[in-house]
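Take a look at this one chain, the form predicted on its own, written out in structure tokens.
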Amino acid sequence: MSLIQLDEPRVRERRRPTRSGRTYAIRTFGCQMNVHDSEGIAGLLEADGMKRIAEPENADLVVLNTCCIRENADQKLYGTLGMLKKAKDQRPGMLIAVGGCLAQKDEDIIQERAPWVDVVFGTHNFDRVVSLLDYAEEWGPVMEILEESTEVAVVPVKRDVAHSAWVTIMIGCNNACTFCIVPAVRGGEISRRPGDIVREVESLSADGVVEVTLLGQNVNSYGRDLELNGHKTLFAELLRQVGAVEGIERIRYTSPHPKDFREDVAVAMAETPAVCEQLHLPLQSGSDRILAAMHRGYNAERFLAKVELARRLIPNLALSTDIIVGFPGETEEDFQHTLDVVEQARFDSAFTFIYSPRPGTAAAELVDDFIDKDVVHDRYQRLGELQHSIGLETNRALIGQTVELLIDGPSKKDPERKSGRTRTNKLVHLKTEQPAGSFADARLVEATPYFLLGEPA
């Protein structure tokens, strides 16, 4: 049975959950946008009755939650569901849903690729997932893409960690880089109102967290499509509201705009305590050229005076990246830029990726200026070898400080070992009975590229 477009909700809302004893699973691919947005689907759920369940070909629901950022995120979303597929053969009650970013773009390929699929939903509708798998169950195969949202779906969650939280300050993004197809899927942006965003705190803090990470696509920019009193209400606002509610002790944002951080931002990081000093801001190329045919509404100069401007006014600030290598047209010299900008800025750490296609964006339609694979792996690799090099130098200079750590949990490599956060973001490993969610200070004593070892201080 082919899905339908769902254009009026057919099932009323139920007055108790009808799905007691029955499992879910859930697999997000992407963005910390999307691991929030799984947690809301997953509280929506458990408040249904449901249990999660940690393997997909068991469950009585599949979710997964799709990106679609690069290219082999296709890929794992299809080969995902060619192995539901054989699940559902075996087992014809069990329901599929696919959401998300590659769901809002792709709606009709799913459907025509995977037929089996139950429930077809997007962006700004992941709040009715049990509305629609009510119908679905009822009715057979739904879909239903909304094209933009007016409002931030605010919904309860289920949290993974009890020590730490996600809060969503807005929605959208109002750039055109020209590799990005978020602002086709996520759609414009939307601030949630200030007072609301505090009370989630609050709640939070009451609930135990202590540390939260505020949540948008360029969240610089929050703020600017609310009048609140004749005035915007501005980002290094918000960071000072939400500093001030007790019992959080540490605050992280993602992500801001390197166009758009400015020094009144800076100044509200140094002067809130619970701020953590700790920047990410997303470089992408170190070429003028290529950063003007990304439409990034920068140049190489006015990133540095950005990182000048971070690190004059905050204390033990430390820097992360994201660095695009391989974009249409990006010559060796375009290249040669980019490593000169690392060089100079001294990221302490940085995601590096190989530009991709994705259709629909601008620069996908530059056929004619795409790079050789081979020369791309190779300006890749030799990137990852600067920054490897640079990350190491960064954190042997940290050796013999002692630092407060939020423990995490086990160590995933090493399982006598806790592993924690600094609040510059770094990942220390040491031997200590602490628990998850507390607090642990650490005298470090060895230094690897990507984290440290320390031993109780």
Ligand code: SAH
Second form
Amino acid sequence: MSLIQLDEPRVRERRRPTRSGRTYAIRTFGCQMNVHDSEGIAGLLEADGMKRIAEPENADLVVLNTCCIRENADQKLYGTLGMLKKAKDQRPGMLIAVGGCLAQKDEDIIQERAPWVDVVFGTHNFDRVVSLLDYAEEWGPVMEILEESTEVAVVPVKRDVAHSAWVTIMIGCNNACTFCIVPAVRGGEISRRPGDIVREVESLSADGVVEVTLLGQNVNSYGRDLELNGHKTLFAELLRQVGAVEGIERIRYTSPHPKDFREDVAVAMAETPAVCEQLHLPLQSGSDRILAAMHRGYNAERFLAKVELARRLIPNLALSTDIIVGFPGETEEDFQHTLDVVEQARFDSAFTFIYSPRPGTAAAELVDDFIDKDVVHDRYQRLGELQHSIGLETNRALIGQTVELLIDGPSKKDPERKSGRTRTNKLVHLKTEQPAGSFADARLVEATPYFLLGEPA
Ligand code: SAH
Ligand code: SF4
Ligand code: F3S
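Now that we've seen the form predicted on its own, could you pull up the form predicted in complex with the named molecule?
Next comes the full complex, and the chain you just saw is listed first.
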């Protein structure tokens, strides 16, 4: 069974639902953009009459929206596909579709390793999922991977949470960080028109959404590729425009790139009441030598200067980051520099990753400089311990304060409590009758590095 590449023109319009009464399940492996794409895929499937169920084994259609940022993402996909083969052997009518970043990168490999997959689609054509399913049902397995996007696809989304929404402001990335596969699978930057973004936020607000998170791989370059009537709306201005939408109480965004994070954005954050006091600024490494090898475009001093700028302009700012340990050639001294920057920046939280070579990226070629696994694990452990203690100290310092929470729903840790987020994106569990989507004031009474406990205030 071989997959065929479609080269027919893209047809988005559909006449009427053709899959009424059939069920689908989606598993999402990647980042927020991947999650948001899955919401779009779900929206398209529901418009085609399908109903979502939780268990993939019982669904008529299973969609796997994949990620390839690190090696373990690949392993997870093939593990799931193995499990689905067993389900499909018992129910041969089941359809399996694989989309997203790993599909974009590995089109032929998926076909080779899992010939029971019916549809393979990429990042640039997730909006074609229903047409591709039609094709597969009529003609057999199909693969469609497009080289690039020409615009940001806008589709009806099906959201799991009523009060909070993702909003794509741009797709792709023009940077060339040497460890990163994203530009290869998501293409170059394309910004959405500011008016379209604001209208989407207005319609979300009309639907009861009170919190939006603006999405892009490098939001600080938003708008540079768009000129309308001789004017470029850059990210700082977009923040102000979204901030003026009535009913939106909280605005977050991810991710900014430290090299492009400037005063105009920090000032817009400070001056726009709805924009939350939260910044995710990915450090990656604290060593100037490694930062240069990563092509990050800043050094430790410049990174710390951005942190200082943001903290000075935005009172009570919470700061989070991403750090990679074990980049090729990282010495103990380089790693010490990372620990030093972590000590100085005092992040509220950090996502830490072990470097994972991604075939096709520049760093993956540096095979002779790969770091011994045990050495990397030891560094990863030490970094984790340092951040653990800083996270605990920063959260403990909040005890006694009264904060505004947006309630997300029942706490996963303790069924007697609900979970909510502060404006600074801290997770707080508290006993309250307030429903999901409402605001509640809480006095913080206990802290761990990763969450706090509160009492109604
Ligand atoms: N656009 C974002 C990053 C998106 S990828 C930015 O520039 O900040 C999310 C995180 O995954 C990165 O910040 C990085 O820390 C991590 N990451 C990316 N490629 C990786 C790799 N090859 N190995 C380990 N971690 C990686
Ligand atoms: Fe990857 Fe760098 Fe682009 Fe982020 S900015 S997506 S790390 S290439
Ligand atoms: Fe996101 Fe993974 Fe793709 S992190 S952009 S889903 S490779």
